[in-house]
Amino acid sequence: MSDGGNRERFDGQMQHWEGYLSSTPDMFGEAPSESARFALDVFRDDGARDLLELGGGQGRDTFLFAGAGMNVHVLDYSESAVATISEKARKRGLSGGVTTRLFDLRRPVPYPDGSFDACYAHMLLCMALIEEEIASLCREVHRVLRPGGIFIYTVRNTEDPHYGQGTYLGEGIYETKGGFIVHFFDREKVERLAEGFEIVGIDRCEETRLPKRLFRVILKKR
């Protein structure tokens, strides 16, 4: 699959997000998401300790995991996001449990095979990524997870009220109001991206503060 000639548009999302995150330090609030609370329960039940978080934003979920004693490694392509998480971790006395790294997740994940017990990504996979890039990222997650490792992610789905609005860019991707590019998922796409994983669950949920309609996907490495 290709980006349909929209690569410049997609690449511009990095600067677009950087502007919002740098000007609004608590853009999403301080409280952890319901998806993170759910994920923490699953990770605890599975005995997970080492967690890879993709797209940590401003850390609202990061600190839930770190506060529960997990070793959290955060990858984000926003300099402001990485700086904000690092500073908040220092102020909260959680620097020992939080490692941040500025990184573009369209590239191979910078960790050896089998480095983590779990991976978490809240609405990262539904950003300005084409399906080929998402599939590559999912393969990388599979690679860096230990056998039996858990991958929990959320994505906006095609029942979301914003689906179909704005400029269509192909593959279920729209540039919506405010200039944000969103990749909306149907169930078939979720299933295609689960290669190499056991699908534990594909649940519907909502991020009510926004509001957004999501799939919450729970996968286990075979």
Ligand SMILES: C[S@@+](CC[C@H](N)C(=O)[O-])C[C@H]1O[C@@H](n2cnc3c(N)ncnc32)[C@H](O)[C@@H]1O
Second form
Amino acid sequence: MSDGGNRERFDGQMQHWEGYLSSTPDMFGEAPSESARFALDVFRDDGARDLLELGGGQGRDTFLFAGAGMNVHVLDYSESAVATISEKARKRGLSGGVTTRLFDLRRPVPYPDGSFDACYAHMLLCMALIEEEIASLCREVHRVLRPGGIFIYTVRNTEDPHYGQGTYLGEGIYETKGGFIVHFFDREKVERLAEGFEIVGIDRCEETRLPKRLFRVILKKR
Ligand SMILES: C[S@@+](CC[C@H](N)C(=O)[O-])C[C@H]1O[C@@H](n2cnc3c(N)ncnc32)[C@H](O)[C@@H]1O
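One more: the block was the form predicted alone; return the form predicted in complex with this ligand.
Let us now look at the entire complex, which starts with that chain.
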């Protein structure tokens, strides 16, 4: 698998996100997503405390987890995203429970093995990442989770209204009219990426506006 010669286009997404997130406060709204509410129940049942959040955006879900007493470590490659979450944490008196780091998730995750009880990634794996990069990120999540740790992620799927629209970049990846690159998943892709995990569930859910159609995937480290 390769990016089909689209490397510059994929790399440009960092600036694209930075532009949007720095000029659009609460781009996804202030309220936590339904996916985060669902995930919090699962994490609580599992007794999880230390959480890794991938692609936290402006923190709408971060503060649901932190407010429930979890220690949340957020990685995102947008400077504005990371600064916004840190500032919100300070204002809410939650700086002790929220750690942010500017980080490109195409690189190995910067934590030792077994650091976390759980990992959460809402609409991050379906960004401008080729399957090889997503597989490598899933292996990294597996590595930094403790045995039995839970990984919950959502991705836009091939039933999404935007699937098949815009410029095709290979592997089910499209650049939409708004200039965002989205990797649309089918069920087989979700299953391929679950190596080393027990698949606890693959559900369909929706995200407001459009609506975006998502898979919500619950994995447990074997
Ligand atoms: C669709 S938004 C979702 C934000 C947040 N999870 C939410 O639902 O509110 C995707 C986020 O992932 C970040 N992102 C995309 N690709 C990334 C990468 N390679 N490394 C780190 N962050 C990335 C973007 O900056 C953006 O904040």
